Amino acid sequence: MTATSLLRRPETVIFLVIVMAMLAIGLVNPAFWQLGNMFSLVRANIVTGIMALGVLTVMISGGIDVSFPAFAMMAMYLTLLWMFATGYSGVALPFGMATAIGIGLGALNAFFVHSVRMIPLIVTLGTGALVRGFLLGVIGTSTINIDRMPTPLIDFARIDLLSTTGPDGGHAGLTAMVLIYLGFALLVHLMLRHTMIGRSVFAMGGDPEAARRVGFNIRRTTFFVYCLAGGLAGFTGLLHVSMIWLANPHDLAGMELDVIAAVVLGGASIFGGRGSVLGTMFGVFMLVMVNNSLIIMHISTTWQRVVVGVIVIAATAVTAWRDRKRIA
């Protein structure tokens, strides 16, 4: 690969933008470089990043998913209620249960998209609203505070790889949950780049009819991508509440904007057939870093949403222009 082609890759572009942004932010506010803030920045990448891996796979296949925040909260809430009812005190089984619930909900999306031939955006808007409404109206709206949160989940999410004490005596740690994020990223990358199902995801996103003619199973691929997105959402929902020690059924609402923005910012095409795990991770880091920097500079959350909206529009415009240029 030549230096020119390397510089044209979306991953390289977003990496250079991240480096320049970090230098600029550090000059404006040196507190950005404090070790505690760096650890916090890494921690903030985990939930958004794992969910973005599922959305990336769906977008590469030519679809879209905005239901995953609702799926995450449903899986989390049902799992916690089961733990309360049974008194179960482990970790592996609850995460497996939450993942299974997410996969089941993802299969519902896939059924409507493939079998009923509905538009993915409409399907996932509908299933997301349905699941969130069921959660709030049937299961309940009570918040589960730290005093009721299962201790094994809290202890699991509190594991640190590194820890340090700041000048003010405050504790800062690099959470071990980042290893879970990196592990999922590696698995999704290997799946997309080195397996037949990964090739079918790219082929379906490029041209579904052509993919069908060369022998790819479109039904299986559709169910795979939506179940993967749902499973990752379910797992991440439980991981999220384990890390913040609080379960609120209203939580994660609006997160779909951040995740889709990160995926598009990382170079994934809104028309399908293109995207990478590395680019998505860079996109997540860029988005989290911007929000983190605005918080450090005491800018209100309202303006943070404005910035995210601008990023979505700009990244989508660049992607559309790039795709039109390649077609021409």
Second form
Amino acid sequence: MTATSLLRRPETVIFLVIVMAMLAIGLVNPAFWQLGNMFSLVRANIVTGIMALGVLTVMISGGIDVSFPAFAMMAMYLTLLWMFATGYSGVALPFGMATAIGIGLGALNAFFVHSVRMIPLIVTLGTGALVRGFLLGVIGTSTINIDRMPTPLIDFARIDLLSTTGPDGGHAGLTAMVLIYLGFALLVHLMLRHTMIGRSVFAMGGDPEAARRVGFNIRRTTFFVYCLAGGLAGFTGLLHVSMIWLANPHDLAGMELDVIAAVVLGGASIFGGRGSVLGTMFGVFMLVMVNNSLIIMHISTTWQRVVVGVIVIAATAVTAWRDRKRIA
Amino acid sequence: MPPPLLELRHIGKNFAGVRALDDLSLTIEPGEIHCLAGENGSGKSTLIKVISGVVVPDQGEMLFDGEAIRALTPVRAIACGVQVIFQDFSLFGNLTVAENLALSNELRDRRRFVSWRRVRAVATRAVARLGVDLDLDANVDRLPASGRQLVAIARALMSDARLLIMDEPTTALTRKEVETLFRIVRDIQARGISVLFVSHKMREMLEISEQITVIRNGRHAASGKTADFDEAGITRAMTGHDVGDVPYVWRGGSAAAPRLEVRGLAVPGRFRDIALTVQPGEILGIAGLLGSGRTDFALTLFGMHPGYGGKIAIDGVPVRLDTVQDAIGRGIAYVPEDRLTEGLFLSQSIDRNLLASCFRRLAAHGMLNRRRMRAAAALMIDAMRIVTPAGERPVMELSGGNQQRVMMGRWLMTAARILILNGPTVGVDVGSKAGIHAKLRELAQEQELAILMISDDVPELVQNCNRILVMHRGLIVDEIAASKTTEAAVSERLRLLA
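In place of the form predicted alone, the structure of the form predicted together with the partner chain is requested.
Starting with the chain above, the whole complex follows.
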């Protein structure tokens, strides 16, 4: 690969932007470079990052998913209620269960998209609202606090890879959950690049009709991408509440925008057919870092939404411009 | 003598009560180039689908190598060696050339994992077999149309093809690329592979094929050795009647000032020093190769190159045409080359498409009068002889020729005095083409329109224009009176420029 083609890759561009942004933020507030802040930055990447992997896959296939935060909360809440009801204390089974619920809800999206041939944005807006409404209206609205959260989950999410004591005596640790994120990222990357189902996702995003003609099973691919997004969301829902020790069914509302922003920022095309795991991870990092840095720079959190909105529009404009150039 | 590669006997197919194919028989011998000719809607596409197993015929039988095959599925058809290259090539623009070539192989072998080394090896072999040079790592959407077609052909040949069906393969190609394509097709033939070449372009059919089958309205209209056919014969078989061949004669006008007068027109880097006059009732042809500046010249007249140099006068009145609104307001209409992407709203109704440029004229005090609008549209549908049950139907349901008429009708409704047509009959079949030409002559003669016709189709220019200008590298290099020239002479002139 030549130097210019490397420079043209969206991953390289976003990486350079991240480096420049880090230098700039560090200049404004040197506290940015403290190990504790770095660790918390990594920690903040995990939930958004894992969900973004699912959304990336859906977007490469030419679809979109805005229902996953609702699915995540539904899977998380049902799993916790089941744990209370049975008194089960373990980690693997609850995560498996949350994932399974997410996959089931994802299949619902896939059914409407593939079998009823509806537009993905409308389908997932609808199922998202429906699931969130069902959760709040039928299953419950009460927040589960730390005193009621199952201790195995909390203990699991508290595992640190390494920890330090800062100059101010504060304790900072690098959470082991980052390994889960990296593991999922590697798996999704290998799936997209090196398996036929992954290539079918790209083919379908490029031209669904051509994909059908060449012999791909479009139905299977559609179910695969939406179930993957749903499953990852379900898993992450439970991981999220385990990490913050608080299960609030209202949580994560509006998160779909952040995740889609991150994926687009990472070079994925809103028209489908393009995108990479590495780019998405960079996109997530960029978004989370900007949000976090607004906090340490003492800028009101309401401005975060403005920043996210600007990033979505700017990143989409750049990729749309790039894609139009390709078409022309 | 070996049995024919493919034999269709008395094939019939109905779609929702419409007879798409009727008692159609066709024989393709091994290693022959066979042309399937027919107008749009004659059943060509249905026939391709029958041969490739996508559509199951209601009647008739199909024999491969003399053996009857019942219930042909796409998979069976591929196993029999049938490969179709669709008009849109059916490629993945977001994937590399190598992957596009290797994908179907990987799928056929039921792989679960992709080995990029194997993909490369397979692709290298495929390209080598075709004897062409392609960058395997380039994304397909970076390739020109001719490159994409090569990828599609290479892909089709990979799977031991015995019959290659090419659906309108020359539509998006320049003349030079068509020659390259023909060389490749003959090369394929030399390997004993049969080619079914589906087209409606006379010259190409006569040039490439050995056998011709012409179908009309789903029925067999004519067939035989290509050597026994000429253009008129094919046209007669395709349309069922002779298409007139009378050149256009401009009888001269009485107007005091020319309809359009251009002096020293120039847009830097595109064209310069353009001077011409067009009288009412004249049809002026503009010939030239790609990049000759002819399209930019037309777009300048349509107000799309503001800040041009030089003078333009319409009916003796000097005008500036710096916006499209200026141009439309002065009575200039422009029918673009690609009516689909540049002009029509495909999913909207015929009525709305017709009215799109004259809403302001039909609106009294800013309010649209629906009855008046519908009446005006109905009048134009009638005048342009657009074949449709109702003006409310979406434009995309119409055939190419009818779509072109909608586009022309729209501009006529703006009370245009100068009509600029860029490739007026690209992608339009012979019958509709003749209809459009007749309409244009009628408009020029009866409504005293001045028509500028830009075209690559030399016969079209010679037949319909009274004068032809030749543009080359931004300059007018020649002016030819159509009555004093022949197609061959104009073609030769253009060939010398290339």
